[in-house]
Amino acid sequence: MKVMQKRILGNNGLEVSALGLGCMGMSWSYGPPKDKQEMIQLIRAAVERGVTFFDTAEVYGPFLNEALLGESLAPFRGQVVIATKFGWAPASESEENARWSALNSRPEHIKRAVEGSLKRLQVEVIDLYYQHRVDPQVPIEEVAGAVKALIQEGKVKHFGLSEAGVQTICRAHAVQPVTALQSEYSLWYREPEKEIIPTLEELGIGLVPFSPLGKGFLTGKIDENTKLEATDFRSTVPRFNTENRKANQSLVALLHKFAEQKNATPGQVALAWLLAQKPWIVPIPGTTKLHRLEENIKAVDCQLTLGDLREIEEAASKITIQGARYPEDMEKKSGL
């Protein structure tokens, strides 16, 4: 098993590999679920290459993704960190196959949700338990209190939030220290730099960027001619319509330029840029392909100098990204 550079999330010493693996796309959102045996092999290949941080959620599938991780990582108990999330529920509690469009972070629901996650993940304690989205119906203090109780019971080690705003983060942190915030952050979505990142720095909370490759766009493998299937949720995202994909190629061109200088790929430069922002940032690129996993992992060795970072900053500041990152109804639920 290879050793990757490690990073610490939060003030309570949660140590993880500098790059994690987002597992959502293996079961959900980017077309039909992938072949289970292939995904088990891929997850185990990530462990062999030094990845110790794996991201899932109850809603991915629903349930399929947690069960996939539980089976895949069973041989590596104690060697890996698994993060999962609560906070969604079927529109009708009794319909497990119903559309999971309802937010539910009521303490009694969290109590039920954690039992299901523990069982599917085949663990006795969840390393990092995120609230998946802020629930406007439940005060964040009650949510933090419910997770605090789970930590005291030994069912959860660390509390996390996802896509929460500054006030929510501060209020939650006052009840139960937040170890990590998961939010979208990359060269094509930099909103967290305004208020979120300074707040995390001040409070000692780690940042786990999801979609660090812009849902695949920053790899340079997607252009205006790429066909997106109806089952691929990117087909509903304004930023991925044909016109915007064409307009946003200027950012990919910038990454290509640095990739050539560094003998790297555009995706590796995008990840290296994120890693260079703060020592407590741990991106979780997702993939279903071994060659992409290996490419992403090599980003940890791609060193950008201060001069490189200044040059990227200067060039990126002249580029305006076209298109919203989510359809309007989803953006409203993002919690920011």
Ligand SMILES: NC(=O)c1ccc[n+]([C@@H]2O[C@H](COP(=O)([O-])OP(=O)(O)OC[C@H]3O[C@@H](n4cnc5c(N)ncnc54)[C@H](OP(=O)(O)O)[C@@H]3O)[C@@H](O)[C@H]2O)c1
Second form
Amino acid sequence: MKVMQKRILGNNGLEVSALGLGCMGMSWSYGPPKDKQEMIQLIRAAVERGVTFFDTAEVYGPFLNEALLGESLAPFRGQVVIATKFGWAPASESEENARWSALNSRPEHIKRAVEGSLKRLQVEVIDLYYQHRVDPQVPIEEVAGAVKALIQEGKVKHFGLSEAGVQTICRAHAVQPVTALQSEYSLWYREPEKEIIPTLEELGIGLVPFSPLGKGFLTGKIDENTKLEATDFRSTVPRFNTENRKANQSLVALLHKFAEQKNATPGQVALAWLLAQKPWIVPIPGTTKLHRLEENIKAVDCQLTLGDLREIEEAASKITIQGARYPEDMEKKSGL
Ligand SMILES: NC(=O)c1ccc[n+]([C@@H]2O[C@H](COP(=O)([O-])OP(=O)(O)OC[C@H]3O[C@@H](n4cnc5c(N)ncnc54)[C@H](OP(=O)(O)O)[C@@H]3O)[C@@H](O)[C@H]2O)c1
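Now the other one: the form predicted in complex with this ligand, given that the block above is the form predicted alone.
The next block holds the full complex; its first chain is the one shown before.
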């Protein structure tokens, strides 16, 4: 088994590989679920290559993705860190095939959700348990209190938030120390730099950027000619409409330029850029393909100098990204 550089999330020393593996696309969001046996092999191949940090959520599938990780990682108990998330629920929890469009972070719901996640993940304790989205109906102190109780019961080790704003992070952290915030961050979505990252630095909270490859766009493998199926979530995202995909190629061109200089790929430069921002940042690129997993992992060896970072900054500041990162109704659920 290979060893990858490690990073620490939060003040309580959660040690994970410098790059994790986002597993969502294996079951959800980017088209129909992928072949289960192939995904089990892929997840195990990631462990063999030194990845010790795996990201899932109750809602991915729903449920399928947690079960996939539970089965894939069963031989590696205690050697890997699994992060999952709560906070969505079908509008009526008894409804079969219900649409998961409703937020629910009520303490009694969290208490129930954790039992299902523990079972599907086949673990006795969840390493990192994130609230998936801030629930405006439930004060964050109550959510943090519910997770604190689960930590005291030995069902959860670490508390995380996703897409929470500064006020929410501070209020939650005062009740139960937050180990990591998982939010979108990459060269094409830099909102967290304004207030979030300084707050995390001050409080000693790690940052786990999701969609670190810009949902695939920053790899240079998507352009205006790429066909996005209706089952692919990106077909609903303004930033991925044909016109914007064309306009946003200027950012890919910038990554290509640095990739050539570094003997790397655009995706590796995008990940290396994130790793270079702070030593407590751990991106979780997602893929369903072994050769891409291997490519992404090698980003850890792509060193960007201060001069490179300055050049990227200057060039990126001249590019205006076109199109919103989410459809409007989803953006409203972000706490940022
Ligand atoms: N907290 C949240 O609300 C939230 C939201 C979104 C995502 N997430 C988490 O973050 C993880 C990563 O985010 P993401 O999957 O949205 O976006 P991402 O990691 O930026 O990009 C994933 C996409 O890029 C493609 N890709 C990956 N490596 C590639 C490479 N080397 N060359 C070309 N294409 C490549 C993948 O396709 P292939 O599969 O075909 O390789 C997939 O379509 C998810 O798996 C999930 O665990 C969390």
